[in-house]
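Encoded as structure tokens, the following chain is the form predicted alone, with no partner shown.
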Amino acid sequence: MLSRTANNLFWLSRYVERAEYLARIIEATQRLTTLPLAYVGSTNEWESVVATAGCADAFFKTYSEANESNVVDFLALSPDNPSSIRNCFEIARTNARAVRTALTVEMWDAINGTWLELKRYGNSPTTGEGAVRFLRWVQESSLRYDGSASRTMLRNDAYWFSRVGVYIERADNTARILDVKYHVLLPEHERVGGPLDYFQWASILRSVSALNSYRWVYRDSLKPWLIADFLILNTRLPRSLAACYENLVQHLDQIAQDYGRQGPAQRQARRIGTRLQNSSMEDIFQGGLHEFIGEMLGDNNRLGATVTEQYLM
């Protein structure tokens, strides 16, 4: 396969994933300032959200005030925001169209059945019943993306190589997310197991689908450590750090086998996989939450990066 054609593809996965994950934390944080006053508490929870998407600064330089309907404009439909959800799925059409014959009929359609609903919806309101709707349609937009990738593509390398991008991009924001709230969301006044926290830790485990799993899985109330211990180590949650390096490991293998050499991405992936197994909710507390994940985010980002200097350059 050509390098142009996996880059490609990667992205465009990427992308994907990256307009589902903004549509999921504007919608949580939705949910959250629709409780009472002293369930959401006095921080200001839309300056959280464009934190956790990473664009604060952009943000500010157009915006003085982080409200509803400034960060669900700058982060839905902004064509001055690079990542906003807008611009996620237009260049990841622009990505599907470049290797339109490496994508199944189902796959093309529906991106580009995407990207030309999109134009609907113009500048729509961004809050009330038109943002809700939105938000919901991107979320759908992608799982039929996804679905239609897992169903009909061949087992081969252009579907490892999106693969690859789909759980890098995953495990980025799962790890966003967390940080996030245990850092902006919880006011340093408010106690750690406490109401405010409670709803806030809940409205995380929305954003990624997990609140029911928890549940499940755990048989308790919401505890920080145990949600923790969920989205980093829990394998059986599709979007935790564990789950999301388990397949990079097992795809970014399947690449290097196809491709007859191992190399420093297989090597990379593995042992952020291996710390991740060896790790214990004890001992990242111990060291710091804040430090762990900022660390898992960094060496994340630099595999994206040496996956692109091995494969698609």
Second form
Amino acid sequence: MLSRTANNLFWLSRYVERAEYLARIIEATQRLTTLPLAYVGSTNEWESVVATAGCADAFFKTYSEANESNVVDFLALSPDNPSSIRNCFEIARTNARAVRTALTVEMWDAINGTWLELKRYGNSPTTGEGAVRFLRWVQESSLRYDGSASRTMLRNDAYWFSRVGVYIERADNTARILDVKYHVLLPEHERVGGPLDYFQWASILRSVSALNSYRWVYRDSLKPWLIADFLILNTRLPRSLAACYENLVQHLDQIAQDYGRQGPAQRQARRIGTRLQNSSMEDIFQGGLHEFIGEMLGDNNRLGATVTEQYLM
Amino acid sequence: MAVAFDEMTGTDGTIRPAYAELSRWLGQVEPNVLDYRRREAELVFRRIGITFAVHSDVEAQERLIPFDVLPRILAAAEWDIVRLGLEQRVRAINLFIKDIYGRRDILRAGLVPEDLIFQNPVFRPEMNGQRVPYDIYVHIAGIDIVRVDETTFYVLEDNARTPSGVSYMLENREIMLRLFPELFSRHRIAPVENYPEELLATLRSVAPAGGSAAPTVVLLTPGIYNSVYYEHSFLADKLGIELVEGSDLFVKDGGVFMRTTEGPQRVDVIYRRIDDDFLDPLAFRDDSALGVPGLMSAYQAGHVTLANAVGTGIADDKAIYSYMPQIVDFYLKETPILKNVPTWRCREPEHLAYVLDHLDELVVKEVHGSGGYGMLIGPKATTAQLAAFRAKLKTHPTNFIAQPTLALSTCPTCVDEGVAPRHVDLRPFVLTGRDRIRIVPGGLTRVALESGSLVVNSSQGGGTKDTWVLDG
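Form predicted alone done, so how does the form predicted together with the partner chain look?
Next comes the full complex, and the chain you just saw is listed first.
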């Protein structure tokens, strides 16, 4: 297929995934900030949302303070933030138009329908009930796109490239949450934190839609050690780093098989995947959780660049 | 202006046979059903994203062309006249272009003035002496036809560069099948859905000789900001070919390749929807970012086929148009089946004098204009507009032609007040391949939605209709 087509599919999926991720972290934080301060600690949660979204620089250029209305405005509907939810959907739709022939009717319907509905939201409302509905709608739109892709696309390179986009973006998102929140997951917190950190932990799990599944997997109360294990190493959680890499390795291999040629992208993905497979939480905490996450973010970015170089340009 | 011929009720109010069923059906159907279907159609179009952009209209960057749910119906015998006329016309056009870039017999015979060719900005000296595969220049033509009575069809314009609108022909039919199954079951309607099949066969048939047995065909688009981008992606999808932009292609060792995830892949035929000017920055406009550097040299060396060929604009020029009857006669020794609208060329002093004297009766068009822009409709113009045009004509007479206002036929159309006659034209698409000419029965009917208006262009508020050719 055309490199440009593959590139558009790759980014189309990434932007849809990113929109959903932004909606989830906003939602989780809104919940967290409705609690009395004594339950949350004194940190500014909205500032960490901006950091988790990876747009602190851009944000503080426009606003001096990170509070709910500023942050939600900026992340949800601001036309000035290049990766606001609005812009994610706008770019996704532009990409979709450019590769219509590679999309199924259902996928196009999903993305075009989302874009048409987006117009209805205008520049408001990003607080209160309107915001709740908006954030739900964003997640549903993403599910619809993702569902129509996996249910209707031919299993060929177009599908695999779009999946590779999803998983690189998803790994990046999960790693970012860990990167900003790693301090509440450090072992010493278990001692000092106690009930205070419970809500922080719940919020982390909620932002990767994993609060209920945590209980089913670990059959234990929330423990930072296990939460870190869940998000990093447990392949049963679809948003864990290990699960993302299991999928990346598989989809890149399918491309290689189809084209009859392995390349640097395959090798790189396999190396990261193997590292996740062979790590234990002990090793990771020993080497430093923050350092590990930092390396993962870097590795993941580099894989994106390698895929681009090998196939997309 | 004479009373217009209505395709359903003729001139005396009697229902014509082709419309018998439709008329009966209209008599039975509840009025709100039509309105309901009309809104349903709009929703479907919006969902599918069949939009087009109007250049000057920033507000509505993506607009829908209004769709009228009542079909325009042609009887088999009427269509036969049109079809034979189209074949004849396009054969003549191809011979004319071959001659212009070759032996120039027609210029030597003095039938067409030389300066009209050589000083024409759409004439491409690069094509002089250049042979193209099977001598086909215009592979895809869109010929605009109007009708004035029972048997007379006029050609209004020959579109020989990159005619658009065929996606509407196809989508209009799909929507009609969805909305009015009961109406279809009352008729036998010739299908149009095989157009992509015919187009692909046409494009493959003109691949460079000696190339691959299964030639690679691509569609070259200027990109998503083009006003008819939707059509480009629609066609590429239906044809099962890659939709490429200039940056997807490159020229190496004389051949044209596209960049794919598996490395470079050779391209044999380019169905290009980019104007000559933008095809190749090395040969034409060097500020074009849409084209492919070196494409023209690969083309001239015969390593790739462009459809349509470079330089076909010379045949869809409005000044050349006025010579079409002579052109048909010169190359085919036949009488034109489709008439030409009598045309005054303002470049000729006697013609100009006549035009200036009768400005309020005439339609004046710019020679290189399209889309209904820069046009004067004399009978509808204000005194001020007439004065302004008179001045323009005197300063730049060569830029203009003038034609009498034709009483275009009307068709029953759904408007706010109910069903009323509105003026229509027809753009059928003519495909010319190595083996034969292919025309799917029908085309794009455009309708002027305003009462009495003669301007059917979509950029000026015109709408479209499904066109039915009855079988037998």
